[in-house]
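Here you get one chain, nothing else, as structure tokens; it is the form predicted alone.
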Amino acid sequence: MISLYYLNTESKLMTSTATAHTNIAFIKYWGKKDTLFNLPTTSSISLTLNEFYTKTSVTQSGETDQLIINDTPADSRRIHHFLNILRENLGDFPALTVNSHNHVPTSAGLASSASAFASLTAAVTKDIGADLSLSQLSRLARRGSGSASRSFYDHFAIWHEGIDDQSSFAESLNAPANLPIALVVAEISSSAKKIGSTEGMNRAMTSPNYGTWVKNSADQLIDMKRAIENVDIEKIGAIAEANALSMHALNLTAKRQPFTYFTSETQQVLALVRRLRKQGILAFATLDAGPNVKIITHLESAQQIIKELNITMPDISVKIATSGPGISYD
């Protein structure tokens, strides 16, 4: 448990605002060894994205916690549960209205929950005057969404799987400045996915190949750190693609209700990535829990890839994402 920083529950909370950016894991988190504390089965490495983010404000709201997303009232049960976790760790505070503006599609595999829970954790702790380090914030945010632990850091971050609540946290992965990496985001769908991440993980862990995936992921994490240090974008992309595709293969081989997040459009984009690579263009794919494909490339090649996508699949939305900042406060 984090030390108690705030005890004066009679003080009226002012509005506090924080912004966190999404992150895309190049070495994936896909499975939990402890569901209560959201402890993952593997460590992971991610890239924070400049173009996708969540801005969250909190204010005292009276008797019950409330949630507003993009100016529309939303189901507050998950947020209420998470705020109670913060109250258990930091001391009691009044009910809050959480006003979240999400500049990323929700539940479509673009890490909207990561930026949402990171910004919420930062806004609440600022509001109550809790002076926490980034690693402490990452531990707290992990309880709401595991991937949120990584969204406090700029550029590359590593989330250590840990063995308990205290040892599972994220920290910055020191990378060379101005790494010329880009993601071309092929947004096939902005709709909420039918199978949530938690359910997807639970099914994937029944795959007979899951233990092998965990072992291979640990090796890939070491290789990824080295590739980042060496500014080897081709190696970064190759490792990330292998890690992502093997993760999604677990879904197909699950003993309990096998499934896939891929659509026919997903497969078309993956085929295009392979074709571009054969043509000598640096292009590798990664996918989270959803149909959208992120194409890892060099900044100089991004526009060429977008041109090819627009020709081949003119109906899908395409954006460029670049390396982004860590948590910030208004």
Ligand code: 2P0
Contents of the next structure:
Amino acid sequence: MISLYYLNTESKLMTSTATAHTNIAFIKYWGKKDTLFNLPTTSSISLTLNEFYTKTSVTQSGETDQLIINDTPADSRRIHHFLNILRENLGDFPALTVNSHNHVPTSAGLASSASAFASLTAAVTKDIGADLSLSQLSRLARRGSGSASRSFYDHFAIWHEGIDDQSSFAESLNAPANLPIALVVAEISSSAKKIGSTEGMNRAMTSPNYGTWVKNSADQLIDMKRAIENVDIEKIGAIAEANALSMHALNLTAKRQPFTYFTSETQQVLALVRRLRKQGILAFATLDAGPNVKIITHLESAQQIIKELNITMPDISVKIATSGPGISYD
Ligand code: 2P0
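Rather than the form predicted alone that you just supplied, could I have the structure of the form predicted in complex with this ligand?
Shown next: the complete complex, the earlier chain at its head.
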């Protein structure tokens, strides 16, 4: 039986819609201390991006949960598993059709799972009338994909690693609003077989350097918070680059199936970033689970960096993003 709650006055099925922007971690999440609850080994800090987002609608219909991405039916197993976690936490609700529109270029190496699971969590809780705080939404979205916990907030977010399901969630970092920071994304296509984040971090955790990385990450997190408070973009970039490169060093030094996301083009962009720095241009690199390089810079220098990238590597496409908004509802 369909509950009246789901019917509007014209007896059409109700649809609930939410939009979440993706985020880029300046202090990375790269390892789980609990895989069931998706608890990270470290706390992380991210910047929400204005350019890239996912808009997700949910409608109660059909017998089973279904997923449609960009108007094309998709494998719904991961979503079904996640919706069952929401049912366990919030009380049962009927099967949902999930309609997701991704405005995150898949080739850009920006995690669409962050904006996808954040927008889905918000759309579902709106649909069932659950009035949750942002930190409660963040805690639930974490179970779908860790980085999704950070996509509810505008500007900078901090995901506290926590010690259990209740204590692991993100919140706003309350950073100065007038931070003129930009991210230049150098899209490097790769024909290499992709190693997903979950598999990548599982391998990285077998590195003999993993314990050191966790320890250093805690120190870098404190330094990063201070650099953001001080609106010190140079410091933010330097810490983010050190954190990212040491994350990628774990992949290379894994005892089980060592690997790298870097390609020769990745190295070329990293060399360009170092050259720009020598020329006095504020430029620092961060990289995630793929070959693309995201260059952290001052808004003023972004166009110059794009120009240099176009000259040195004319074949790669370049996008620019700045600080973006938190979760929103239609
Ligand atoms: C991050 N990444 O902090 C790190 C840095 C990629 C590199 O969070 O296993 O898709 O679903 O919790 O959130 C991407 O990992 O991983 C990610 P799961 P997720 O942004």
